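One chain comes next, on its own, written out as structure tokens in the form predicted alone.
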Amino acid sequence: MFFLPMQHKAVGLAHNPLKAIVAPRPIGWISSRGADGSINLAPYSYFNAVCDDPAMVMFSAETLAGGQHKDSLRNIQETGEFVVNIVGEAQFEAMNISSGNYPYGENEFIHAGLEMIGSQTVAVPRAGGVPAALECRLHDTIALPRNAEDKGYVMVLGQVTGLYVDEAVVVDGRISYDRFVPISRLGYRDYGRTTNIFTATRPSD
């Protein structure tokens, strides 16, 4: 079958396959504080790394019509700060948690029952418990397209300017994903396990 995006229906497909198509997907839990104080946590399926040298990640967040902005990308476009938080099997609970819509400045951490651990160059803290968290300064946002509903997204670009990792999933000098199993988002409702790990070399190796 083939169809233009947003047409799913006419093939006889229920829901826009997407995010079904593009998995899996990392989940960046973003941890960020407004100017008022107020500390937000959420996260995000569309997240991934951009570069390593200078570290980079980006984030996009749904903005409504009329231009209302997530809890999120409106405190980082005020304090121009972030942090990623990893999200390993033992944070699901959390993470899902989290995704509920709280009204503005109601604390995500608190509602989660996570502990608040502060970073070491952002004032944003991280969640406890985390396998690895990536402090940010914003360095871009983008606003994408909107469609016909005047909704859409802003892409938010950070630079990495330090990094946390729990020691316990360090083994031999490399983090091993067998000791907090990333969480990775899917289409629908539906989440995944990366259990299954193999290693393949490059010809040019």
Ligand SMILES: Cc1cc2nc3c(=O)[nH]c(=O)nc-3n(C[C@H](O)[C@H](O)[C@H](O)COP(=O)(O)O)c2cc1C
Second form
Amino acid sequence: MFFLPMQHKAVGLAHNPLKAIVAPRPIGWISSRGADGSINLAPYSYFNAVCDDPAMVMFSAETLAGGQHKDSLRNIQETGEFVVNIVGEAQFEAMNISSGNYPYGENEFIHAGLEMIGSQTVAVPRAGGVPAALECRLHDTIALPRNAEDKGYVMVLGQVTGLYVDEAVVVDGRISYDRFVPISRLGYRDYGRTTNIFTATRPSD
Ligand SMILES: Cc1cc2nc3c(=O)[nH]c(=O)nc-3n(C[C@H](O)[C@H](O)[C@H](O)COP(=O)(O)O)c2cc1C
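So that was the form predicted alone. Now I'd like the form predicted in complex with this ligand, please.
Zooming out: every chain and molecule, the one shown earlier first.
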């Protein structure tokens, strides 16, 4: 089958399959702080690392009709900092709770029963218990095109200023996927675990 973007129903697909096609995607579980000091935590699966040196990450936040911003984006635009928490199996339920639509200023760490752990390079806490976290400084935001309903996305690019890794997931100087099992987002309401790993060399190795 072939179809133009958003024309999936014409070929019998009930839901837009883009997220199921571009899968798995890591979940950037973003903590941020507003100018008023309020703390926020929310998951974003339009998220990835984009380069190593300097290390940069991106995520994109939907903006609603009229251009209203999600709390994470608002905070990052106000204070210029955020933390990407990596969701391990133990954090799945808390991550899901933190995606709830809470009023601005309500702290999702409290809703989800999470400890706030101070960061080293930014004034934004990471979530207690996560296997890894990336402390980030805002590099740029890029407004993406708006659709027919006047919704759009803003892409946030951040430079990584510090990396936290739980020593429990490190074995022989490497992150062990037996211990570090990041949860990823697939399409629909589906999620994945990073298991059944294989290794391959490149022709140039
Ligand atoms: C696994 C998962 C991934 C999500 N990914 C995104 C995303 O990439 N972009 C987005 O705008 N919302 C995404 N959401 C929805 C936001 O988490 C949700 O709107 C949340 O309330 C935003 O919180 P905030 O306003 O505190 O930033 C996702 C939700 C879940 C559960």
